[in-house]
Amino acid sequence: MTDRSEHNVSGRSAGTRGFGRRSFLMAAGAALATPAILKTISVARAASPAEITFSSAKFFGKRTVAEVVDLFNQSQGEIRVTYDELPPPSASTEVHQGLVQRLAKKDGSPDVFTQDVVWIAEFAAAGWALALDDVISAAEAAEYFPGVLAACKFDGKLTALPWFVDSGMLYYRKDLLSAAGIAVPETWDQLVAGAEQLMKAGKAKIGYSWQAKQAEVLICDLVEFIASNGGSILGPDGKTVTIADKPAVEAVQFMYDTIAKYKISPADVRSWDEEPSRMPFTGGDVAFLRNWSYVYPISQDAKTSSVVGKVGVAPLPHFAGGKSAACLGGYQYGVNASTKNRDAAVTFVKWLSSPKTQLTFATELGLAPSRPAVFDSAELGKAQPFMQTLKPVFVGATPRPVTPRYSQVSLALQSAVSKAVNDGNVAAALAEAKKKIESIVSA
C-alpha cells in the first residue's frame, strides 16, 4: 500500500457523495445478503438485535467503509453494527495506538476491528485477538491466497481473517520513456540512468519520487530496497538482527544517494508519505514513483490527474544480482477475544470477508481481494481491469519483520533510517539500530 498497510485512498468525502445513497444501499444490501453466513444465528428476527461495534481505519473510494456496514445492517435484522471510524492508514501510529488502548481494556469493545498485517502477531500474543480456527473450516481457509492466510496466523493459529492485499510497485511515465527510448528499468542503476536522462532533458522535474518520512511507510520502502539486494531486517527466527549487514547498509546508502548523490529525488522526500509523493506524479512532474495500487485509478481520473493514459506500472527494480521485492501490505480483520457477542461478531466478520463483500470493496473502494476466485472474476475484470494485472506482484510480496514486538522494532528502524537518509552516516545509524532491535526482540 505497506503496508495499503500505509496509504490514504483518495476519494469523495461523506459530505460530497451526492444523491442516490439510499437507492444504492437498498439494491446492494439485497444483493449482498448472505443467508449461509447469517444462519449461525437465529432465523427469526430478534426483538432486540445483537449489538456490536466495528472499528476500522478510514478508506475512501466510490463508497466508504461506513456504507458497506450499512449494507449489512439493512440486509438483516439479527445484528446491529455500530461503525467506529479510525484515522486513515497513513496515520498508522495513531490507528495502532487507538486499537491497543481499547483492546488492552478487555471490555469487549470493539467487537470487530481491522488491523495492519504487521500487528497480527502483536495482538495475538497479547491475547486480544480471538482464534478463529473453530469457526473457519479448512475448506473456507483454502479459498484465500496462501500467503495472506499465512500472515493471518500466529503460533499456528488463525487469529485474523483476510480482507485485502496490497504491495509496493513502480509507476512510470510510459510516454516519456517511449519518446526517449528508455526501457522500463529492472535494476536501480537503470532507474537512476533513466531518471537522470529525463531530468537533464527537461522532461521531468523529479526523477524518482518515494517516501522517506519517519513513519511506517519508510519501513515499507526499506523492506523493498533491502530485500531487492538480497538482505533482510530480521532473520527467519525473528531474533537474529541483520539490519547492519552489508546488503542492508548498501540498500540504505542507495536511499540516501537518490537524494544527495544522484539528485533524482528531492530533499522533500524526507518528509513525504504516500500522498505528498503521489501528487507531483499525477501532476505531471515525475518520471518514476514508488507507491501502492490506489494511485492508478487516481492517475486515470482527469479530475485529479494530468497524466491520464500516460502511466505504466511495473515491479520495483532490484540491485545487481538481486530480485524485485514488493512490501506486503493490506489490512485484515480481527475479532476481539473479549467480545460479549461472539456469535454476532463472527457472523459479521465472515460476512465482511465473504466473496460478495470482497467484490464490493474491490469495485467500490479499490481494495484488492484476498480470494483468488474474486480476484479472477469477470465482475472484477470489468470494473477494475488494472487490478487483475497486479496479481503476480501481490501474491509474491515480501512481508515486513514478523514479531510480536513489531511496533517497537518499527519505531527503532524509523528513527535510525530517517537519520541515515538525512545525514548519510548509514553504517553508524544501522549499527545503533541493530543494538536497539536486539534488545527489543530478546526481551
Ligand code: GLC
Contents of the next structure:
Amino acid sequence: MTDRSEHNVSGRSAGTRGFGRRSFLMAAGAALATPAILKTISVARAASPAEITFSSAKFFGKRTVAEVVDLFNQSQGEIRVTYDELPPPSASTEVHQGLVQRLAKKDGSPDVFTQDVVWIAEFAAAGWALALDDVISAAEAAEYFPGVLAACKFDGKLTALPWFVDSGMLYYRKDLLSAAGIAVPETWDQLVAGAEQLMKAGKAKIGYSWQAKQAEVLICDLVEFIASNGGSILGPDGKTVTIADKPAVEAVQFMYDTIAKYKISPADVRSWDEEPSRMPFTGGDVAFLRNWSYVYPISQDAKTSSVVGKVGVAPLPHFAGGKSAACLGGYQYGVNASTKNRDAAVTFVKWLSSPKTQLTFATELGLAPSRPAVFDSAELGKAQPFMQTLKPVFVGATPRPVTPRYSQVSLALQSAVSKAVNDGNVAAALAEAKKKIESIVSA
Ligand code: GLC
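Output the structure of the form predicted in complex with the named molecule; the preceding block shows the form predicted alone.
Everything in the complex follows now, all chains and molecules, and the chain you saw is the first one.
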C-alpha cells in the first residue's frame, strides 16, 4: 500500500482506545468554549449559518482533518463548513490535479483549500488564491516562522496562510548503532560505512531506505542530496538551471550508487514513496531511513512498530565539505479568490491556522506547527519531543524551486532523475532535464 495515511490509521489506533470521537470533540469543544464564544454561539444559532466548503489532501493521525473541521462547526453557529477530501499528499500529482480542476472553474468552490507549499506561486499567479494582506495584520504575520511565511507570498502578496512545516530527516536505529559503536552519521560516507557494517553483521537487511519512486517525493530527496553537496536545481534568479552542474551530477550519482554500487538500498527503493520506505523501518529491518516527521509517532506505537524506544532522529547527512539539508515541505491554507463567502472563509482559515488548532494538528496528526510559540510550547515538547530537538532542521529547510511553473519543472525532473537512478546514465539524464527546464522557466 502506498497510502501513508491509511497506515497512520492503524499506526495510531492503539492510542485512541477509550477516547472516542465524541469525547474528543467534547473535550476540545469545552476547551474552546470561553464565555465570549458561548455568547456568540447562543446569539448566532438563531440565524442560518454561512455555508462554505473546504478541500484538503487527506491527512490522518490519531484524528482526521474531518474531525478537526467538526470541532470548528461545533464551536460556533455562524459558519458551517462542508469538507471535501482529496488523496493523501504522497499522491501529489493527483491532489494537484484535483485542486486545479476545482479552482479553474472559478465558481467559488471550494471556498477554502490546502495546498502543498510548492503550488503557492502557481495558484497565486493563476489568480485563484485570494491575497490575505488586508485581513492578516503585520503583527499576526510576525507570529509565524519567517521561512514559512515567505513561502506563502507571491509577488510580495500573502496568498496563503501557514499550516504546518515539513522537512526531511534521518531516522536511525539507536540500539544497533550503539551496540556496534557507530556514531550517528554526519556525512554520506559515514552513512554508507555504518550501513555496510550493520548489513554485513546481519543486524539490518536494509542499510538505507529512501524514496526514489517517480513522484514528487523523489524531488524532495533530490533537493536534499544536491543541497548537501552545495548545489541546486535553479539559481537564485529562478531562470538559470543548475541541475546539470557538478554538485548535482555528483549527488544524483550517489543516489544511484546507494542502490547499484554500495547496495545499502534495495532496488525496490526505485518504486518506494513515503509509506513503502517507512514500513520495513518500523518492521525492524532498516538501519537508516529518510522520511518526514509523521513517521516518528508511528515508530513509537507498539501496535505497528517493532522498534519502539529504539529510534533516533537527526539531520540528514551531507557530502564532505557540504552542509546537511532538509527539503521544505508542508501544506498551507488558501482562500479561493472567487469565494462568495469571503468573511466566513477568512474566519475559518484564521481558526485553522490559530495556535490552538495548530497544536491539535501537531499532537493528533504529527504535523509540525508553523508558529514558533506553538513549536516551543511545553505541550508540544511532551507530545512530540523529537520536533523541538530538530527545530533547526525545520526552520532551516531548503525550498524546492519557487516558480508558477513548478509542477512542470517537477514532472521533468521526476522523469529524468528516475531514469538516472534506474540506468546510471546520470550526466545524460541531467543534461536533458536542464534543456527541458530551461524551456519551461523561460516560456
Ligand atoms: C510531504 C510534504 C510535501 C511534499 C510531499 C511529497 O507531504 O509536506 O511538501 O510535496 O510530502 O510526497
